[in-house]
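Heads up, the chain below is alone and in the form predicted on its own; it's given as structure tokens.
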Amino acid sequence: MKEFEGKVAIVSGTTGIGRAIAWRFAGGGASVLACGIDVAANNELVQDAAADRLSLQVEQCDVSQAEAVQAVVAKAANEFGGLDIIVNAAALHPFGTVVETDLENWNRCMMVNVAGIYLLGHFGIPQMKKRGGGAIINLASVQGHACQRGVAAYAASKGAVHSLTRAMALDHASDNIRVNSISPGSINTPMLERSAGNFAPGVPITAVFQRWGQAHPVGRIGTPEEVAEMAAFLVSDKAAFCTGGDYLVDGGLLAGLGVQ
């Protein structure tokens, strides 16, 4: 039997880390409902999953919209028989200081990055309780601990994810629901590509990634699959005593003071 055989998971975000986690869980035997707003990414994931005969469905969903999230949870419960795992990986990464960031972009970032977690918990936890418990993973970031300049909204949202994770873990421990967060460093994703274009316009992405990789003690940036392995551990029975924690997948980035 595969490690996640009989488990049902919802994973938000169908690019980068979200895609890798959905793929990892489905490969481990889980029935996965992935949801995202990127139409092209959604379609690609559906086609790839079908080619590998994985139990992985994809739903178009804006996680900041309550009705859409409620529908996704209902679909997972109705079609797969319940809900055991939630992974909140959908996120926006606006750039700018508080002066440069307008209210619309600030609010949109908070709605997707933070309220999306609230909504999937709000509608999903009652379904998990029916199954006797489960596990939730919230994707945070090293920028929730120590950030760079010009990412005020994103850093604030990821700090909120850390706090919300702790609150959810305390509130639902008695329901046998474990809640943890993962804080990646620089990971090779479309989001990191956009960051490279913002902070180093005109410089080849490979060169930017190499420079950023050198800031990590292991000497490189990470892969989505490496984050997915941490997620797989945290939702497994091997992590049965882990809740309310934040787990770094950052190549040692936060272990030092940034001095080469």
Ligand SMILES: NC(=O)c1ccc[n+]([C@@H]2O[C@H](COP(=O)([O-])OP(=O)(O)OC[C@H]3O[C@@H](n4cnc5c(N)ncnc54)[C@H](O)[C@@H]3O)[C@@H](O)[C@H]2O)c1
Second form
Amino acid sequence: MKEFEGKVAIVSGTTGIGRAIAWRFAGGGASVLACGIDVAANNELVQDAAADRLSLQVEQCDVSQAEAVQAVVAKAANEFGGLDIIVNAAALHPFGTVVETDLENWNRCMMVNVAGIYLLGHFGIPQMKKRGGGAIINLASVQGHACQRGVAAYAASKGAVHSLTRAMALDHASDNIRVNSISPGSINTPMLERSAGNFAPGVPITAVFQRWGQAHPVGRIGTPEEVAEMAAFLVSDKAAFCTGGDYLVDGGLLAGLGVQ
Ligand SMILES: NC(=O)c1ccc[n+]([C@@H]2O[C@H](COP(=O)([O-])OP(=O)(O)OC[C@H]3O[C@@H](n4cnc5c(N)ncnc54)[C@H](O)[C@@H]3O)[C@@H](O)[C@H]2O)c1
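Can you swap the form predicted on its own for the form predicted together with the named molecule?
All chains and molecules follow, beginning with the one already shown.
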């Protein structure tokens, strides 16, 4: 029997880390409903999952929209029979200081990165309670602990993810629902490619990734699959005593002072 056989998971974000986690869970036998806003990425994931005969469906969804999130949760409950796992990996990464960030972009960042987690919990936790418990993972970031210049909205949203994780963990421990966050360092995904283009315009992405990799004590950036392994551990029964925590997958980045 596979490790996640009989489990139903919703994973938001259909590229990068969300895709890798959806793939890891489905490969482990879970029924996965991935949801995201990117139509092309959603279609690609559907096709790849079908080719690999994985139990992985994809739903078009803006996680900042209550009705859309409610519909995704209803689909998991109606078509898969319930809900055991939620992974919140959908996010936006706007750039700018508070002066440079307009209110629309600030609000959009908070709606997707923070309210998206609230909405999946709001509609999803009652379904998990019907199954006797479950596990939730929120993708935070090292930027919720210590940040670089020019990412005010993003860093604030990730600090909020850490706090929201603790609040959800306390509120739902008695429901047998564990809630943890993962804080990755630099991970090779489309989001990091966009960051490279923003911070080092005109420089080849591989060169930027190599330079950023050197900032991590292990000497490289990480892969989405390495984050997915942490997610697989945290939702498994092996992590039964883990809730309310934040788990670094950062190649040692936060262990140092950034001064060599
Ligand atoms: N890649 C990194 O270096 C890194 C580092 C730390 C934290 N993270 C976090 O990991 C998570 C995954 O990021 P990633 O690196 O895989 O980036 P990514 O851009 O590949 O994935 C984010 C996904 O969210 C989706 N999305 C954006 N807005 C949405 C919305 N309104 N509704 C639904 N989906 C929406 C995007 O379409 C995309 O598929 C994010 O929370 C990110 O902040 C990433």
